[in-house]
Structure formats: structure tokens, C-alpha cells
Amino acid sequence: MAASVRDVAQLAKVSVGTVSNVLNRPDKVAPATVERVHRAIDELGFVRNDAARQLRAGRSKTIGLIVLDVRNPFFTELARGAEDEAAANQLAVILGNSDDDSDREAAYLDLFEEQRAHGILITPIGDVTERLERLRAHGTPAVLVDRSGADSGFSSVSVDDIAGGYLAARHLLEQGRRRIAYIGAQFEIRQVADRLEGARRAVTEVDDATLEVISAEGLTVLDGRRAGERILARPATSRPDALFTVNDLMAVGVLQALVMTGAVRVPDDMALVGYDDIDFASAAVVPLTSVRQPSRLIGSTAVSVLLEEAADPSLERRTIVFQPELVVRASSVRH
């Protein structure tokens, strides 16, 4: 049976209490009594619970992390910045991967409730307003993570994904392209439907191109290299001549579809850009152009604001959004 605080304080001979002050308030407690009830804890193998301390003081020392895939590395980035500005700050960040899935992220919240969670960070399937405004109201704050919250009454940390899919068709056809596929899925998602919004405006100033949409099943590298394989199958000329993916991932599943079979050449026949600028990109069989996040910027913003927020409830609302980079590489322009 696991030692108590009890056994503690009959073993060092002093009050509960005292053991109380040892292990939260050493200062108020004399080094002789410190160090007795020290060697208590040692001897006996005391673990302090700390999930009762938690519930004594209405809040514990972690942080909800909801994403939408934990297999895109973007996500993976974006819980080490959000975990590092937690470690500074004395506090653990607990991840949670709903898997575009409503059910598996309305769980999520419920347990970072039932765990009296410092705070919760999400990137929503859907509309989630009301069910962050209840948690509020019992006193866990919530941020928006790679989603703009200027109409939901939250704060949100995220990427403008309108300017990103502009700054990668624009780019595309800054290189003569004119026959532009964007390659997507989920289109509910709000980043997937911003990015061709974005790549929409930038074909409408041009008078001679074209954008067609091009559906996967999902938004993974199988998914990809599916999307790629169809692409293929077409005649040579009914193909587009230049790609552009919602994430990395499928553009590196598209890559690997296209080089695979020698039929297309990238870039000569088939320009291709990615959006997240992840690790694999710069290190793909033909280096990969991106539109580069700030991932871990916006995980550790979002913590920051977060904090504040628990802090002082009464502060205003923030909306920060961050502007994306375009990195150019080897996949989108001809030598």
C-alpha cells in the first residue's frame, strides 16, 4: 500500500501539516524539520498526489493540445513550441489527436475538463464556440491554434493560409504555368479551403490560366501519391503543368508518384509546391518549393497568450496571424 502523508509526519514526528509545508512552502519550515521529513519520505517511498493538490487549488499544471493529425510533422512542431513556452512557465503540455474526427475531439475536451486542465489549445474541426464558452465559463481558458478566431470571441494564434495558397500560385505562374491543379481534401477545413481561396485570386489576375481542384481521399502522402497516379493516367495532353498540394505531405506522395514512373519530369513538364515547409521538403528526391509556417512560433504564442488569459480573464480577445513565406526549391523552377 503506498505510504501517506500521514505515515510521513508520524514518521519525522511532526503534524500533517508540516509535511504540507515541506513539500509546498520549505521556507516556512526549519532545515532540522526539512531535512527529517526527508529522510521520512525517503525511507517510506512517498509519492505526493498530486492530482488531489490540483483539485485543492482548481487547476493542474498541464495544457490540452488538440490537433487535427498528429502524423503531419507541422502539427509535431507545433507541440515542441507549444511545450517549450510550457516548460518555461513550470507546465506540461498534454497532446490529444482528434484525427479529423468531431467525436474523438469533443473527448478530448471532456477529459481536459474532468482534469481541470490550466488551459486548452485546439485546432477545431468544425465550429466548436460553444463548447470552448462553456469550459470558459467554469474557468479553463482556450486558444485557437492554426485557425483565426476573429469571430468566435477567442483568441487565436494562426497563419494567413489565404496569402499562402496566393504566394504559391502566384509564384507558379511567375514561372509561365498556366495549367494549375490544386490538390486537396477536407475542404471543410478551414486552412484547405483558405489556401485555394488564395491560389483562386492569384489565377484570376492572369488571363490565360486556369485552376482546377483535384480531390483526394485524405490529406496524407498515400493520399499524395494516389492524387499523382491519377494525374498520370491522363493524356500528356490534358495534364496540368504545374501542382499545387495543401500540405507537404501529399506533395511528397505526388513526387514520389510522378518520379517513380520517368513520365513526367519535375519541374521541366510538371511544376510542384508543398504548404508547411516540414523537414522532408528540403530533403526530397528533387527539393521540394514550400510555403513555409512558423510552426513553433505559433505553439509557443499560443501558450503565451493562453497564460495570460488564465491570468486575467478580463483581457481582450487577440486575433495574431502570422504572414507565410514562400521558399523556393528545385521542384518549381526549371534550370
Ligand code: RIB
Second form
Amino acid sequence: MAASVRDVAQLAKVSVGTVSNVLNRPDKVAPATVERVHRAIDELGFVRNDAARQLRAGRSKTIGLIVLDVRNPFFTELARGAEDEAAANQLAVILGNSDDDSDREAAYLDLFEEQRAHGILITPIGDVTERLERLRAHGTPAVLVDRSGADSGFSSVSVDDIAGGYLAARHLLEQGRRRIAYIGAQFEIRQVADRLEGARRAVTEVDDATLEVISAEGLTVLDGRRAGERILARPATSRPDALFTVNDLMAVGVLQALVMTGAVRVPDDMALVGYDDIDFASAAVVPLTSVRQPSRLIGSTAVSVLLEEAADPSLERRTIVFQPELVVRASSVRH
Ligand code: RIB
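Having seen the form predicted on its own, could you give me the form predicted in complex with alpha-D-ribofuranose (RIB)?
Once more the chain from above appears, this time first in line as the rest of the complex follows.
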């Protein structure tokens, strides 16, 4: 049977209260007593059960972070930023991967609530406002990440994806491209729709330019590769002369498809722009032009906002929107 605080107290010949002080406020206990208690802890293999303590405190020392796809380095960077800021505040981040699945997302929200998370950061798939309102009413604050919450009543930290889509398409137009294709999937996800909207705005500013929307099955490297293969299967004359993919993972996949056959040269025959500026973008076989998002900063800022709201729920909600930045590399500029 696991050793209890009582066992430790008995072996160290101190009261249960002293053991608790050694664990929580060691500065209040004489050094010799602290040492005696630690010796008893080691001898008995005592491990503190934090659940009961957290239950009494009303909140655990963890923040739940739910992202769309943990395989996407954009989200891992975001999580890293959140983790750093949480650690600076003696908290930890628990990562939940919704995998673009609303049931899984709902299960994580339930779990984090049951575990009395200090708060929740979420990149939702669809509209989860009602569920988050209930969580907040029960004492768990939430902040939207990578998604604007302007009309949701929740604070949010995101990037202006319409501006990002505009930057990408305008850059391609400035390179003289006129048959642009936007490759995306799951258009119900706000980022995907906003980037398309931005690209559309840029294309409508140029008379002879067109924008085709190519729908892939998902947002991964493999989905990008399949989309690239479908483009290659078309006659050369009906192919776009530029591609803008909703994220870098897909751009890497498209690039694989195009480069492996050698039938299309990037950027000479087809220019390519991705989104996120993950590390793989600059390391790709043809370095990728990309729209950079400050992923770490999104995560760390979201934790700061969450902690301020946890400390004072009456604070006014904030909508923080970072501006994206175009990073031009070889995949979109002819030499
Ligand atoms: O999940 C889709 C995309 O949204 C990610 O690749 C990242 O760009 C995020 O903003």
C-alpha cells in the first residue's frame, strides 16, 4: 500500500502539519526537521497525491491546450510558446490533439474541466462558444488561439489570415503569375476560409488574373502530395502557373509531387507559396516562400491573457491580432 502523510509523520516523529509545512512552506520549518522528514519520505517512497490538494485549491496547476493537429510544426511551436510562459508562472501545459474531430475536441474539453484545469486554450474546429461559456460559468476561463474571438465574447490571440492570404496572392501576381490556384481542405476551419478570402481580394485587383480553388482531403503533407499529383495529371495547358497552399505541410507535399516527376519546374513553370513558415519551409528541396506566423508568440501571449483572466474574471476580453509576414524564397521567384 502507498505510504501516506501520516506514515511519514510517524517515522519522522513530527506532526502531520509539520510534514505538510515541509512540503509546501519549507522555509517555515527548522532545517534539521526538514531533513528528517525528507529522509522519512525517501525511506517510505512517499509520493504526494496532488489531486486532493488541487481539489481544495479549486484549480489544478495545468493549462489545457487543444490544437487541430499536433503533427503540424505550427502547433508544436505554438505549444512551446505556451509551455514557456506557463512554466514561468509555475504551471504546466497538457496538450490535447483534436485531430480536426469535434467529438475528440469535446472529450478534451470535458476532461480538462473534470481535472479542474487552470484554464483552457483552444483552436476550435467550429463554434464552441456555448461550451466555453459553460466552462467559464463553472470557473474555467478559456482563450481562443489561432482564431479570432472578436464576436464570441472570449479573448483571442490570432493572426490576420485574410491579410496573409492577400500577401501570398499579391506576391504571386507581382511575379507575373495569372492562373493562381489555392489548395486547401476543410474550408469550415476559419483559417482556411480566411486565407482564401485574402487571396480572392488580391486576385480581383488584377483584371486578367484568375483564382481556382483546389480542394484536398486534408491538411497534411500527403494530402498536398495527392493534390500535386492531380494537377500533374492535367494537360500542361490547363495547369495553374502558381499555387498557394493553406499551410507549409501541404506545400512540401505538392513540391514532392512536382519535383519527383521532373515534369514541372518550380518556380519556372509553377510558383509555390505556403503558409506558417515552419522550419521545413526553408529546408525544402526548393526553399519555400511562406507567410510567417509568430507561432511561439501566439502561444505565450495566449497564456498571459488566460492567467490575467483567471486572476480577475471581470477583465474586459481582448482580441489580439498579429500581422503575418511574407518570407520570399526560391519557390516563387524566377532567376
Ligand atoms: O490547421 C490549419 C492551419 O491553421 C495550420 O497549418 C496553421 O496554419 C493554422 O493557422
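Numbering follows the first chain given and starts at 1. So that the term is clear: the rigid core is the largest set of C-alpha atoms that superpose within 1.5 Å between two forms. Just so you know, these numbers come straight off a predicted model, no measurement behind them.
- Fitting the two forms on the rigid core leaves the C-alpha of residue 14 displaced by at least 2 angstroms between the two forms.
- Positional change of residue 287 between the two forms stays under 2 Å at the C-alpha, relative to the superposed core.
- Relative to the superposed core, residue 29 undergoes a C-alpha shift of no less than 2 Å between the two forms.
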